[in-house]
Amino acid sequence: MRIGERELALPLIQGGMGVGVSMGGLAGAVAAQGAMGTLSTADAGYAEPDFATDPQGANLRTLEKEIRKAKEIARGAGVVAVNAMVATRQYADAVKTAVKAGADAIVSGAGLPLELPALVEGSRVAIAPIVSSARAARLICRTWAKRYQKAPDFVVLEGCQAGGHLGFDYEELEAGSCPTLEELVPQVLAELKPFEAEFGRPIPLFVGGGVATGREMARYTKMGAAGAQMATRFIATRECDASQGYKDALIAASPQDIRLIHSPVGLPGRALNSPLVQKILEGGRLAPRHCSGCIKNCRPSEIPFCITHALIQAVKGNWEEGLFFCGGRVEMLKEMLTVPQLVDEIITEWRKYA
């Protein structure tokens, strides 16, 4: 399928993950394979020497380079994208520079996207919101379509047990009273059909938060998706750029590891119960010693945790300060695999039941 200006051999789409979980390494060796990696612009620049005194320089510098060494391995298959977080101070400055780095894509979430059009003008790279409603869908579809006469090149709809940030209610997400991908995904669809009409071309819509095998994805597939987008389980391969004290970490975890956190971006999160994790559920306090600006709305005497400095400490293998994000299916990561092993496990999979 058609993505932008690109071609997607594969409809598997790996999702975006910071800080430094997927990079260049990862996300060039996934497009290679003919799917999209997708890296992330979280402060990308965290091992930077000067990011503790210049965070935003280092995040675009590194940014930049990481987005070029992903197109080196790819070698002109695939698609290379990058995920960026509305939520964070540096968003347009990161889409910026992205597409001058040159991304084929940017896929936005963690807040509605509604001026992305605007940062990408005259370039030709893909656009992407990351949605996890019906509603949601339709006001950023109208929105691009009145203001910019565009409308995405391709949606993603997270279900609510992705990993990372989410786009539920803390209090539905420990409920268990979210709408489930089945329910969803006719809605976004139908919501999706007036502005392919409209604009004359399909908007490719991928399934993930709880899609983690190609049984899963054919089901969605099925049901009129293009595809899937998973992350947590492309942690648990070599190529992948934390450390191997992350992957070790999920590989040994199971579902009864997971917690739902109250994160300073404002969002619920889904993470593994380490003693960071622990010690936030029993109301303790972390006080930040140092602010890299990196969420828009975060007050640092106020939040519980500084989410920069518990990403580092996870993404470099740190189990007592760290805060190890994951899906609701890490108990699908068993071993290591490669990037090609395992993207050639789910695509096979899926055309067994597509």
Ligand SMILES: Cc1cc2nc3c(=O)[nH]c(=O)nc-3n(C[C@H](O)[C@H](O)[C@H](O)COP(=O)(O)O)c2cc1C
Contents of the next structure:
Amino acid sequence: MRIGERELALPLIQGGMGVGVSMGGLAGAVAAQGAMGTLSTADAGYAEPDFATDPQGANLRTLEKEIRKAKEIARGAGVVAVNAMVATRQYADAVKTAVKAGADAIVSGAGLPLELPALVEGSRVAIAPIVSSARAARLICRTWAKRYQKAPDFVVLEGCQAGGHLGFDYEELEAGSCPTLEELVPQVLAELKPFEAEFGRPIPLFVGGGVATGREMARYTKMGAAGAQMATRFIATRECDASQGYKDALIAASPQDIRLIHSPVGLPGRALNSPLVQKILEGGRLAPRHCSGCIKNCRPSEIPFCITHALIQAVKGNWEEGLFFCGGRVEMLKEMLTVPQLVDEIITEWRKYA
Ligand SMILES: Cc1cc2nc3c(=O)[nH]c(=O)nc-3n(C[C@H](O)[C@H](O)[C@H](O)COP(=O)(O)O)c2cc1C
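Taking the form predicted on its own as the starting point, write out the structure of the form predicted in complex with this ligand.
Following is the full complex, with the preceding chain placed first.
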């Protein structure tokens, strides 16, 4: 299938994972298989020596370097995408840097990416929003068509079982009353239809959030989706850019170890029940020691913990202070695999059931 200027051989996206979980190593390995690998822009420069003094500079420099690395590993195959979150202060600069560094696609969520077409103007990069409702899909498509005469090159629909920050209310997540992907897929497809007609091309829909096997992927492609986005499953791979400590924590976990938290980003999040999570859920606080100004509306004096610090500690494997984001299907992580093994397993099963 066409994704902007590129051909995507396999209808599978490895979702972006910040901080540092999906960088050039993982995204490049996934693209090399003919699928779409996604780097995360969130605090990409966390391991750089000047991150404490110049986080913005370290982030953009590292992002550029990691995109080049991913493209080198992919060797012309697949699609190298970059995930940029609207809620981050560096959003516009990160998107512009990614385009300059040669990313094939920009995927944007954690807020409504209404201005994304303007940020990539003059380039041929593919652009895609992440949505969690038909309403958001409609609003984004209408705005892009009206303001920029542009339709998304593809759309990611993220359901309530996803890892990381979630586009649903905390209360409906807790109550288990979120709409299911089976309900959302036809609704979002219906919203995309008029824009496919207006722009004379398909707008492929990729479905993610708790989609963990090729068989589950087939369920949604039979409903009309183009493919799936998976993230958590890619953490237990050798090529994943997180520390072995992160990978081992997820492999050892079962569904009972997963908790929902209120993130300082202003969205609910799904993570492992680590000592930090237990502390926050009991009303405790790990006061921020340093602020890099990563999130637009964050109030360091009020928040229970610093999201940047917690995610950086997690990617380094610090169980005590880390926030270990993971999706709802953590039981699917049983052993370490390579990216080629995992992609082959998923695609072989998908072909069998599609
Ligand atoms: C560790 C982790 C970090 C994530 N970070 C981001 C992120 O920075 N930006 C984003 O849009 N989504 C992020 N996500 C969401 C994933 O890209 C993906 O859509 C979702 O997790 C899919 O569900 P799955 O993990 O059950 O496959 C993250 C997910 C995980 C597990």
